[in-house]
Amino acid sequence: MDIRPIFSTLRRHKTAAALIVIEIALACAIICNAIYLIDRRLDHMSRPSGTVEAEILRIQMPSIDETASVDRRAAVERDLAALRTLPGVRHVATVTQIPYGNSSSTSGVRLSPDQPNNTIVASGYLGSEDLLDTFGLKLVSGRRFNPDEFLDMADVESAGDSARVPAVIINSAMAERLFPGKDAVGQHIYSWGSAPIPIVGVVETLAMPTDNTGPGNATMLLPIRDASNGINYVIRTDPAQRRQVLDAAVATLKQIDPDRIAVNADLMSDLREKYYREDRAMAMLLVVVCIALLVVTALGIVGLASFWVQQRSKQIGIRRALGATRSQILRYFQVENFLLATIGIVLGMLLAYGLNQLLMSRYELGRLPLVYLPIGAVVLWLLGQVAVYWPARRAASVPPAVATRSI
């Protein structure tokens, strides 16, 4: 097809065909950042724990008086005994951190005594004995904890400097970035003390409690048996009686010491879907916003593609008298329509990477991925076609002689 009457076309109604390029080169570079956003959010919110989640719920129930005096590691395996002794309970365990938790305490990590600056900032999860099995993590390297390692945290806290952490588990995230390419069981790193700890065993996957507190997401575990006021029991037990076995551990607790109260009793499921709540609103805030971006940049393609039909009535009149076809008049319009759909395009492409480096500047946003480019320009091309479809194919319907009555 000869496109030159196309653009001598164009040149003759510049302001219209600006209007479309704008506007088509806009809804571009807003739409390739707000894909680009939207999978970021999924991303996030798709970031595994490494937990049985469906399994595990958790409790905190610290004593209103922290002041009594009472043998807090006794208390705390006497309420382990309890929980232990409920209906559909398969493991319990005590843990100073959860993932989706909103709190998270992180150490630096050494991989040499005299070092003066950290290697990496892991968080740790400091639990008992049954720790492992509750949160359902799979071992891939090395080792459990053997039942002689685990220390009380008062012990480990009255040794200061001189304690010895006699073994710890890492997650794989955490191994490769010490260890890239080795095996880490066997290893030593220098975290709690100036004693090393040696690696006994590495996990799949464990996530740290939050993403807030930098990249990496490195987490260990450390055999230390932390027996604060609140201090959170977490439960492994059926999917389908995740409810019975929440509400008879808080009744339990609460039996055996009625001065104190539920400050948090979730199961975990919930605790993941409240942590991503704000994200998963983020997104669907975005998809509102590209389709209502891309309605009323098909609709104005509409307004202005029929204004224009409207206006080249006799320029069509002609063609079809000198023996245009419908299809042909139809083919022009979305040519030109595409042409136009390409140069906005290519115009949004450039404001969609100044718009990501301005996000960049502005914000924690990484850099644009060019594959997020040839997704909006499809989109936008798809919907040029759309749009243009019905004012070209009213255009080509209309016989010579109306067309022309005028002239």
Given for the second form:
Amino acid sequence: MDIRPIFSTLRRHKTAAALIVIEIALACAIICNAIYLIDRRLDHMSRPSGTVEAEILRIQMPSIDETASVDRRAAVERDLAALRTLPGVRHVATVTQIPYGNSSSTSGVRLSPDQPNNTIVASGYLGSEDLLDTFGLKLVSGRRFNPDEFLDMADVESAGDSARVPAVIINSAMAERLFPGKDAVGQHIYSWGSAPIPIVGVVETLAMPTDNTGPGNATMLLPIRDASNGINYVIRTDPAQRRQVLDAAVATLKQIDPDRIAVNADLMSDLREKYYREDRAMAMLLVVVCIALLVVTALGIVGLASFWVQQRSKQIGIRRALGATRSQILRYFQVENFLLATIGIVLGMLLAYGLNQLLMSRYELGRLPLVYLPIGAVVLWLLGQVAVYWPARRAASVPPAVATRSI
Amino acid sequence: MFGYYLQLALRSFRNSKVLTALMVLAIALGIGASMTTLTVFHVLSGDPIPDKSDRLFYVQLDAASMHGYTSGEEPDRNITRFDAENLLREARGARQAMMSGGFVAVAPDDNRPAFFTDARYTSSDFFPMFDAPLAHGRAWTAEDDASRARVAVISAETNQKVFGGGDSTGKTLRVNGADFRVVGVLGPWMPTPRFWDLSLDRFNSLESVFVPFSTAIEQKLSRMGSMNCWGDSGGDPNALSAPCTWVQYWVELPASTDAAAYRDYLTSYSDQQRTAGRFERPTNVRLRDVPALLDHQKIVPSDVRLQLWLAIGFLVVCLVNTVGLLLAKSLRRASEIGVRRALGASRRAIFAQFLVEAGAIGVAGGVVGLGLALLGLWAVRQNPSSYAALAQLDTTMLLTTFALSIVASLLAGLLPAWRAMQVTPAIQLKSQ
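If the structure you just shared is the form predicted alone, then what does the corresponding form predicted together with its partner chain look like?
Full assembly next; the chain just shown is listed first.
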């Protein structure tokens, strides 16, 4: 089909054509970026924690009376022993923080004792003996902690700078950042106190509790038993009966000490769900905005195109009288829309790039991957064709007699 | 003339109902989306204490060791307890308070179950300094601070929950197993954001219980919020001499112009501390008033800012759409314009007529858009974020809705009206 006549017609309707182009360009720019943002959110939400989330329960039940002089260490041991005997419980441990929990602590990590600045900042999970199995972490290198490596937090704290932590297990992200291409096991880090801490093992994945606590995803496990009031108890159980186990665990702890309150008692899968709720809401909002944009743009094209058809009905009649078939007229409007959409899309891609630059500078967003541009282009080409179909059908049904009517 | 143009506009709407509905819908969608996000933005970026936000200052000192020092870096958000107590003792401002967040178990004095809740450990000036409205009783005094009195001021909500409301001063509140005497009950109070401690959730509700800082230390009540230590704290990071920053320090100055003098005082204090060997880093102090602090801490969540940009983009698309539809409509009426022009209407009159028509669409779009914005805000309130509950439309935003809608539609109407004005009557009359 010859597109020259289409161009010469468009040149005579510059404003209307320009409006369609602008509308498509704007929609293209916003949609490309929105799809990218949606994808980023989904990507973020699929971040693995490295733990067997479906099998883990977390309970925090601090005692009301903190001033009471109880032996915290013995109390925690008694709690753990009681939890271990519950039916359905596979592993139990204490830990200072958990993935998707609302608190997080980080420590600086150095590679030599007299280094002035931290090499990296890592988030430390301080846990009791059975933590590795309770979390279900996968050891990819080295070994687990030996039973004699565990320390009590109270001892570590009172030792201050002279504390010696005998071992640390780090995640592979941290291993890769500290010792790229080398085996981290057998190396030393400096983080707690001034003594070197030997790395005894590397786990495949262990996420930070929250992902706004610093760059990277460096985490480490330390063999330190914290017995502070309200320490996290984590339980690994059979996923089929996790709710019953959770209720039973809370009841058991309450029975041991009625003076305590369940501040947190959750399935880890629920915590995950809650943790990403805002991301999910934002992704949904972006989807809604994209759909609304597409609808508005389509309505705009329908409105302008039908006006256009009406204005040119005489021209169409003449073409029909001169022998053009209905499908040729239909095709004419479809090609015309395709051309306008193409110009709009090209402009839109430039605009999308500009918008991305703006977002990058303001929101620490990455560069828009080029793959999103063709997605936006295809969507808008299809949209244009769908929107113009109805007005084009009307144009095709203009009878040839119109050509002679008003003369 | 305005009435006549309006009449013409209404007649024209009747003639092309679908097109008019499309335009109203497009404007309404754009307005609804942008007003929803603008309202959220407006609520979150508001001034929590407008009367004196330029006289309240947040103090930061750089007390950390040389370890990890980078020149020109922002000092830690909090200061050490040691420095806070020094500054408080020297009391160079009109009012000053040191504070920290806390987490305590509160038990009513009867047998109802206890619950854990947020607390704030602070000094006596906190209440007059932040204009805290006391419904009953009074704030505690500097003597209470000094004597580590077991006194508490409770929020209206806590008063309702624990004592069933009313004047509860003199009653006993059990906090972490110790008896505290209620000296004051706050009235309804919800500074948004909760600006005095930005390391905690800024849009959460007010703390439930306020107790003297000194008492909280003595009772070993548990602390909440960010803490940064750079040395050996000897097992107790809350100790007076611990090398840990965890205390927020606020000062009220008689006038905003006194800030320079107070900054000089902080500088000389820092210099003194360095001479004494406590501070290692070069003097690096910050003194920000409330708006500057909120701005520096990027108080509006980046999601909300992103949504605002998105909504504005959406509004622009809706406007372009309306321009197109209005243009289509005005050109379709070329012959009508021709007749009006031939009967003596001036170009200006045609222009005015079409602008009135666009404005009328704007008003209709504003009404529908307001409905959509209310719906949008309702949707925002269903969100899990802590600021969700704050998303309410106020009068300012209500008026802004209509202003924005009319301005937007007039802008959209300019090009079509200008084109309509250009119609040559002779040609139109000939083709009739």
